[in-house]
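The chain below stands alone and is given as structure tokens, in the form predicted on its own.
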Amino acid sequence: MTPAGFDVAVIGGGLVGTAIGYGLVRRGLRVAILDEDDTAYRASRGNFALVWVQSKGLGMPRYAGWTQHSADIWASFAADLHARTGIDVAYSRPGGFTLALSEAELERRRAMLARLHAQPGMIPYPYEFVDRTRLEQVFPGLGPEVVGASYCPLDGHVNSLRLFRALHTGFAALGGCYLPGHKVETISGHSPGFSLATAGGPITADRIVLAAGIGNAQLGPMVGINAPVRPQRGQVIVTEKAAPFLTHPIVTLRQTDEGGIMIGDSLEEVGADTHTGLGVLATMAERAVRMFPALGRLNVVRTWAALRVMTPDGFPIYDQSVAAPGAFLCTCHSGVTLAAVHADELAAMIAGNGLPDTLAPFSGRRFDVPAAA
């Protein structure tokens, strides 16, 4: 397929844009994914690869339900990718834990989950609190400070690099057109559809999906959509490979299918800065060793930082333009967890009659609040 007119142009080649693009091309549409070059900021490079339900949605119960639904269809999504591409993304759903290193931590966790589930309109999901005695049966070698944990059977994890590869492979196999070096500079409407001026030349499409991460802050207003997103840095540590001992993912600690241990717990408001820092990395490593002292004997082989895409309230934005019909916007910081529902239901909405009222709570219009006098 040559870079010309498309049914849909997805702006953004990260996990969010690629999952949507895969879902659209799977429905028989002529789809282009317009990506930047390798110097672009990419949340997909730094994700922790969790498919996580536990603790999602405090302040927006609709997000809790959306997350839970995506997690519930993740197994069929992974199976579809494997059938189409032959790539096993190593998805598993053994349930996940959040460990507490003090009784005060455990009580704060208990209170937060109680508030979350007490929200009007909340679709409840199973969770429980596990004491240290039961935890030792799941995780031999616990550090002496671990007092207990919350557990949710709906949580899982995946090999996110294989997921990214499978989405791109499946997209191409179904006839999708991936265009790197096509950063979008301006968007203008024509009748019908849109004209996109990109670094790689002009593109036209009947519909467009803005899935450019923090770039949506600039692109959204071009089609009349408010997208107040900001970067939030997260740092990650990866150790050398070890014999399997973490049978379940922990929210800040997981053993990959290849044996390495990933450690990540950083939430830093530093702007568009992807540098790593020994202070933050040391704090994350110290807490991980307090949970599992044996980690202190492993060598660190990689560290990196990447930028999450954050809205003012932390929840996604799904929107469609009133001023420019046919333009959609999607932004979130849970691209792995939500990949299944993006490829399935969100892509179907975009391919069909647009976003339903059930997604109205996610509109960027929720931030259009007049300033106090």
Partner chain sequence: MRTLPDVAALAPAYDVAVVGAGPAGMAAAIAAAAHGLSVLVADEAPAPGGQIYRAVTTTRVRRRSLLGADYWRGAPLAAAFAAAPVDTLPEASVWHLDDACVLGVSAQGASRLVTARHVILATGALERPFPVRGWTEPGVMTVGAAQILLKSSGLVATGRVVLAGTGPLLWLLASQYLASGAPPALILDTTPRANWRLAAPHLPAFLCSPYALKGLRLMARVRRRVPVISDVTGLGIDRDGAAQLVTYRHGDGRSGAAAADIVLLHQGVVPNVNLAGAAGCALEWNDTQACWQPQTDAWGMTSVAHIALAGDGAGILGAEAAAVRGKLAGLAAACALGAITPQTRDRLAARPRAALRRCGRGRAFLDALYRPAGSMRVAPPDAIACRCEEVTGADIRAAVRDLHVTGPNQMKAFLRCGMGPCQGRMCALTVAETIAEARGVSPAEVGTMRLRSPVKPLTLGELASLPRSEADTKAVLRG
The other form holds:
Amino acid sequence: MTPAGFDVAVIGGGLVGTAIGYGLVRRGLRVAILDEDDTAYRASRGNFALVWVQSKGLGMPRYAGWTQHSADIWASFAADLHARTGIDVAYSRPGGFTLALSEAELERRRAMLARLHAQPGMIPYPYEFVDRTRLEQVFPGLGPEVVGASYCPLDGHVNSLRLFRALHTGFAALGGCYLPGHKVETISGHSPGFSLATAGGPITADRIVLAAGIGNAQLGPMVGINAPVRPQRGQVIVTEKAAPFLTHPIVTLRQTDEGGIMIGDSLEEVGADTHTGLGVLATMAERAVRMFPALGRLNVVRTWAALRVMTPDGFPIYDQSVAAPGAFLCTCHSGVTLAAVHADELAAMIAGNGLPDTLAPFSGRRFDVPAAA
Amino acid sequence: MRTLPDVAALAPAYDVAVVGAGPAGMAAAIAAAAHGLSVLVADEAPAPGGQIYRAVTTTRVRRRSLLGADYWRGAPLAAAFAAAPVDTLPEASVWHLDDACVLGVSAQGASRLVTARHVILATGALERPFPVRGWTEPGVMTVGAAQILLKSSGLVATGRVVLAGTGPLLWLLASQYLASGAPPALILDTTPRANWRLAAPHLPAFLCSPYALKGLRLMARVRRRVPVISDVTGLGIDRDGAAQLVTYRHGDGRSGAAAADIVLLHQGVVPNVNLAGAAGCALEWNDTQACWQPQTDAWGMTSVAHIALAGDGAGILGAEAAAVRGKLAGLAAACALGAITPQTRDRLAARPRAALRRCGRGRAFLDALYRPAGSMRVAPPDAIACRCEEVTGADIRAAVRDLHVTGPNQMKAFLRCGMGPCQGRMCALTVAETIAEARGVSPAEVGTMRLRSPVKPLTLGELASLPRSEADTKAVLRG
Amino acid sequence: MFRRLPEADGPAVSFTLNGRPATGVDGDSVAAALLAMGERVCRTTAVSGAARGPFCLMGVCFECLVTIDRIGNRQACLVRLRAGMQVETGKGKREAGP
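Can you switch from the form predicted on its own and show the form predicted in complex with its partner chain instead?
Entire complex below, previous chain first.
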């Protein structure tokens, strides 16, 4: 397809952009996804692949509800992707654990989940604390220091690289136009619609969706949307493929359907730096081995660092421009968990009458007034 | 040379760390140590020599005519290395290097971090991937592998042995097998016919080189005893009971087949760039040799301060040149660390530089003649490109066609090619060249896979044993 | 499949392969010893279960992964054969559990 006028141009070809783009082509729109080149920062290539509910939303109950809803429709989303692309993204929802290696860790966890669920407007969801005796029945080979865990039956995981490929495959199969090498430089009004100057030439579209991850910080203001996102580094270790032994995902440790053990969940404020750091990797490895000593014998085959797209309060931004109607912005650091709702409700809103008031808590305007220290 | 038993015996810091004990690594270590620098040499093999001089101090295959004079040229170098005041850690892997010159070293199941003031990577070459249908079948190996078995264990392949491919090493092994009384059954020569025309302008220089006479003699000797089928343009291997059936196509369109008990493939060697790439050294596409190589200056210095490359890891020039480049890198290290002045370095480098020029004579001819055909550097649809994750040429082409993948990093995310334990060593070139062909652009435009440590596996337990700071702990342990 | 040149014979090294007695020669890598015994398959893959054997013999291809002394996925071409070693061919995904 030649780049010409599109109903919608989605800026960003990661999980967020392709989930929205997939949702839009499923609704019959003519959609372009404008992407950078092969070496772009790409959180979607580095994420941890959880579809996770249990700890989300402290400080914004609406986010907890949004997350829970996405997790609830994930199974049908996965089935739809499978039917359209033939790709099984290996979604499963066995419930997830957060293991504590000391009573102090367990206490902090208890207090955090209690605060989360005590928030006004919180839609409650089930969770419980599991003692060591019961944990041993779930996880053979548990390390002696594990004292207990929180458990939420709504948690699951997926093969996120296959999800990434399935979204691209589905998008292409439904006639979407994926344009790599089209980093967007400027956005200008094109009444009606928008003109985008890109590294690959000009693009015009009636509506645009900014889903450019960290790039949204620069692009948002071009359409009057405040998106103060920053990169936050996370590092991941993956081992060689092993026979199945972890039946549930743990927030920092999971076994993929292909057999590799992923270990993750570090947080570092180091700017746009995707180097790995041995000290952090060593800390992650040590905690994993304390949880499951047998893991110590597995070979590490890869490590990587990727950049979370983080807002000041850690919650997503969903916004639409007042100054340039038809411009939307979407940014989050849970592109896997939220993929289902992005492809479904969010895409419907963008294709239809815009974002409803129920999404107002996610507006970037919340960052216009400096937060109290 | 002081041989260290394990990582516990390593000093916490060295002036110079050399990775690899082939000709470049040995020569670099000798040169650096000669100027009073403390030197560590880490290598994967039990004894020095690298691949070209593999087991030169230990082999029982001592008939000089068998492995040849070029092999035994490694003996005096290994002897000088043994006499040099350096620490060596054999049977070790260096799985990490960063721009602070911190090395992650693993041996005997334990890992340790070592800091150097200057690092010389002498990681050498590996055989270019040869992605044909069936190249993953047991009984299909590389020519280099067969040569390693011969040098280190005195093993020669028996039964119907078919050699397929192109390049000097293929002919050398054939001649070594002849001398061992185990002539190959057949050679399928994939040297593109057009290469002779492209190489012809470089022929006069080649004829003045040390390689010319012995190379031509060697080929003539092999051709007298071994059937050779030239101008092979297509190749495939299928399992046939316990044996293989090698099918081939000629440039003129005819085809044929040969049964084989062992198939040995080879189409030249390419730099082993994984550690340099993971350390952040900029890589560039060498179109003459159709491979990635680290950018280096005349002293082997890379784009990263205090990390140098020596030998074939910086671009293929052969074993003799590797030793010379090692010496130059050693001198550069001594100068960079203040042990000698730039004037002394330059004076001591004069003879090696002249030797390097001599070694370079004839290289252009060899590069042009033995540049493998483009069709042999890409994965055909029915061949596995990534052996670890079992990704085929068809998979890669489909992803370019249907998903508009432009480069190997997105390809890796979609298909997992390059994610296995070999870390792309067996597929990075193939994936880049296959994407390039499918897109109709050059591999330079396609780019290469991002490389990261660990470039060799270490256990999670070893990783867990490494030191960490308070900030590192805080980055993981959160409220 | 491979034979040893007479001059390359040396002190025998006894080990076990999949529990059965086996012999190599001092100086062999584990991979060389297996090839010398005529064992061309050393594992099945974790992805499709396909049979694979040693390919590069120099530590770069990771095809010759075997279990040595109960530690899985070791590169047989980089491990020197030692007396009493217990070598097992690899079968798909290695065990991770307790």
